[in-house]
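As a starting point, one isolated chain is supplied in structure tokens, in the form predicted alone.
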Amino acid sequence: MDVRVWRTMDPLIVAAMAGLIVLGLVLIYSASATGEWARGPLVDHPMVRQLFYAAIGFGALLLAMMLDYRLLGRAAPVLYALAVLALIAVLVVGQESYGAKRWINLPVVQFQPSEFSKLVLIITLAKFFADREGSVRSLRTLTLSLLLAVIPMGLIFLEPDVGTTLVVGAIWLGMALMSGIPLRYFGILTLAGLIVLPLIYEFALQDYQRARIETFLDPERDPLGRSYNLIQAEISIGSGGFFGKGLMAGTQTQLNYLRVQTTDFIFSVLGEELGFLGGVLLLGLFTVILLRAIGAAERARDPFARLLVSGICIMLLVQTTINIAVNTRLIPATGVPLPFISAGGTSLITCMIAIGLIESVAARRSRG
């Protein structure tokens, strides 16, 4: 641990992250102003809980920033094993909600192993590819790296959590490309994926997952059932216009036509109440984080650091893209949270630790 590292930290990344968290707290407060939470105990209010998680996340960020990132590379096998065990544990003792087992109840909070497993996989793949710089173009390296990703992907898929499975797959794909794996291998994988896709749809997806795809393609098929929230999200964003209706003034949100508005569909709340300008603000803050992180990756002192920061960029970019695409009805609903914005402790703390790791890399490069 090096407590002096704050002297060389990048303040813009932390400021942009803080801006997103504050924006998320405001949206969560507005989205829960008229629901069941407005009449319940203050300690159960989503904004209060999110503020509590943000405080924990800030402490975790400081620890990650002071930690020498190279220690994580040495600990990667242990971290990977713990992540896999946690993913197995959630299938056995996890709390079932809406037909899925994604959370383990701890004394004070709920723990979602799949969120932390994404960050652990990034650390593991960064170490794996960095140690094989000379053989990174071999089919053996590609196969072994894919195996590292497939194990958590399979366990997350069994929860079931298709959205996070896709994010983990995208992290592997992006990091493999960044490491220099030949593009021809991806052509083979893409062809194989297209061949097995109909089989996955027919035999691996559950009925409600196939229904999500079918109602996405034809929303009028079940407008008051499975298509309901997609239609409400579209109405919310479209009605916000350029300036939005104002905080706590969005009819779709405040009259509770929009469901899961503090988590998966919080971008629709932003679109309705803060309008196009709110969307620009959100994307601008994300852009600052990504651009500063890319700069840190380019200036990194070793391959492990470069791949670690690149993997974090891929995770944040993919999650943000999928969440906004679901809210704007460009892809079927997947249940992926919007980083730093959606209510959810494990997701928020994981993203804040990721920012701390970027700072750890940036600071140690600056200090040589």
The other form holds:
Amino acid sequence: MDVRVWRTMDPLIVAAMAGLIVLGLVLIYSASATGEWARGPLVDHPMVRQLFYAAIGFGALLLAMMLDYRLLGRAAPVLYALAVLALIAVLVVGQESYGAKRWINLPVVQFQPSEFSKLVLIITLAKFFADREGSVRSLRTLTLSLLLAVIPMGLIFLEPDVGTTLVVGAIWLGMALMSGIPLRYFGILTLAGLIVLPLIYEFALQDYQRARIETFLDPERDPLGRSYNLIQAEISIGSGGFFGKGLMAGTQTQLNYLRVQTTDFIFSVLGEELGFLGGVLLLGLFTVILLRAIGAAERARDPFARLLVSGICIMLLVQTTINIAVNTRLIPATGVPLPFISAGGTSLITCMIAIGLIESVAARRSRG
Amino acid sequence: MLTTLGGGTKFKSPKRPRLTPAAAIRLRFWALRAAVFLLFGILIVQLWRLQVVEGRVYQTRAEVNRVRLQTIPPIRGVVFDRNGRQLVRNVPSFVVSVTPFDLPIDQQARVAERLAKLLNMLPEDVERPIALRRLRGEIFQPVIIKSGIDQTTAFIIEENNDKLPGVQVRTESVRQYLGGPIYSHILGYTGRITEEEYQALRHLGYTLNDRLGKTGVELTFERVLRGQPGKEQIIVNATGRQVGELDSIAPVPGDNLVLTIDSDLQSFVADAVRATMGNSKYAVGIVIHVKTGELLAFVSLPGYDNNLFSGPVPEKEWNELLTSPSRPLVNHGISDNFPPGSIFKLITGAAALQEKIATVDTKIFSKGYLELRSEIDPRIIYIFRDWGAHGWLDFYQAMARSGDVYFYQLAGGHYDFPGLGAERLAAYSRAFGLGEPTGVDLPGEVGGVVPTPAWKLREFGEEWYTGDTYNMGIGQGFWAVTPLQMLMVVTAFANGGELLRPLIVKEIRDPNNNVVQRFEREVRRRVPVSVDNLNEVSRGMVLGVEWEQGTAREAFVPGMRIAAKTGTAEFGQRDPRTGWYESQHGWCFAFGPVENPEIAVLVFHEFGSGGQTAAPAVGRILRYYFSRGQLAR
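Alternative state: the form predicted together with its partner chain, after the form predicted alone:
In what comes next, the whole complex appears, and the chain from above leads the way.
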């Protein structure tokens, strides 16, 4: 523990993060004003819950910041093993919801292992690539790193959670690129994947697993009626115009035309009520975090820190992009939470720990 | 650049020096920064496109989403008798409906099951109409699942509206008929709109859930009673529940009807006809004001309970109504055909006087039958029976006594006595309105048949014989008339030759009781018979009441001159031994007072006798009417 990090951390990153969290709380409040929670007990209100998670997350952030990140590198194998175990556990004892098993019910809260496993994989890959700085240009290193990524990916895919699977894949790809792996290897791996994946699908999966994936890939068969929701999300955002309809004044939101409006589709609430300006503000805050983080990575004193922060940046960038692209109908529906904004404890706490790690690196920069 | 980032060297010029490790790392970070700007840039462009370029379009779509046009049903007009007694009122009833648009399809089965349990129905009976409506594509219009539900159930459903998306409880008003079954054929009933009716009426603003008049004045005055539906723009949430209102046009309530019917008289007529109907399966009693054509009583027995149709009709009751031999759903006064029998002799007699076939002094002898030699084979002699051997009768006596031989000869002639002939008789009959509807404002009226040689050839492929003319002259044979047609015939005799259109509705009044429309007497035509000749016929009818040998003596009213004529029309199989028919209809019609006629009455018994069942009923009605000491207003 090092309390002196206060002096050397980057306050702008935390400020931008805090801005996003406040924005998220406001949007969650607005989106729940007329929902079924409006009449429920206060502790069940999504905004109150989110506030509670933000408080926990802030504690975790401080811990992560004061922690010397190098300890994490050493703990990587243990963390990785725990993450894989949690992912297996969710498939066995997980809470089924909307045809997918993603949550483990703990005494007080629900826990979503796939969210944590993203961060664990970033730490693991950063450690893995950093330890092989000399041999990073070998196909063997790349293949081994892929193996590390494929295990959680496969398990998340089986939940099924295609969105998070994609995010994890993107994290691996981005980190491999950042570590200096030659591009041509990716061509070879793509080819191998095209051969192996259909075989896995055909022989390794059970019928019900295939059915789940097919349900997920075909929106018409989605029990949530995502195609309805996609259209409503598009209408919400489009009708917001340049300035938005104002908080609590979005007809789409307040009349509950949007569903899952506090989670995967919260950006539509922002689009409707705060308009184009709100969207630019949100992306601006993310840009601040990402650019400052990239700067911190660049100045990091060791390859592990550099790759750790790069991985976190990639995670935030990919999740934000996928979520907004789904909301604006640029890509098909895949459920990915919007970092810091979407209601959801595991996602928020994970992202706040990630910020803590960035700060931890920023505070311990190289003198060069 | 990406190749450089990957560190591959194969595709690069060998002349270029390799990047230092530090430079390579810096390059990767710049690539990462570029990725941030590229991806976020794409998102910004998309947001600009959706929100700024096409914002207007999406604003319209959001508006359509939340604003829905809803029809407000108007209050249906009610019905009064001529004295202001209310015969129909509206009572509220709870209706459960589902708007398919607001019920996500994946929740349909679950909601149907839950709702079915609450309504004590089968889940498939809830789901089927919703699925049907989805097929039609009219997903914004609520589908009625059950009407007439009790208040407790209505409240339970309202309480659970979170778990029942798309389900609504509304009140609709249903009809309550107060006068009992004796009004069933006049008032009719309302029922749920059918598919065909909807297709035909949707341009008038009818919705799939409307109730409308199915028969009686509910049907003929549908447009008057219905009023104008209102419209409101309401704000609905995603489950279709109304959360606000933007604009509305109030519905205009329907106008009320004031019938020409006098409800006291209606009750009395029903009782009198019922009391005398004996074994008849059905019977009719009608009273009309002879100067205006207003129907003061119009009873077709048996009736049915119109209130049965306010909800779904139980199958058992419906089957009974459909299969009963007395056909309670049929208005026997206008929708059923019978031979008129001797009451037709008014037309034969009037035509014969007008055509100078006979005078009031023409005497004809009846020995109980009339012989007619066959025109084809002179060895064959046909016998045409009279109902009695009356001896010599003049015109008045023949009318009073209803001598068949007399009217056989007026109609068909006999050797050197020229008759009217079928064609002339048919022409007079049509002039008196037979063979065509009377035009009363009730649905289901039939025209009937005026037989002629051409008609017989067409229908049966047979020649017309003199015997057919004989039968025609006494109202037997091929005739098909309705009781109301015959009442209008006697009315024409009473009012000096005007064939009126019978009126069932006197006035249309708006909800503030202002008269919107008054139905005035309407003369369809003047009959081609002089007033003198009409009066000669009437004189014969008076004799039928006053002469001890008259057939209509039961129709008397103390201290008043009444003209009446009975008829006993035979139908069914003739008994070969006795020569009589197995069944007979009893008719009697009358008017009075003869000096200044006011009302005409007709009674018809399906299985009865003119003199013994119908005339007593007519007499009771006349005596009641005139003893009230008041004239119908």
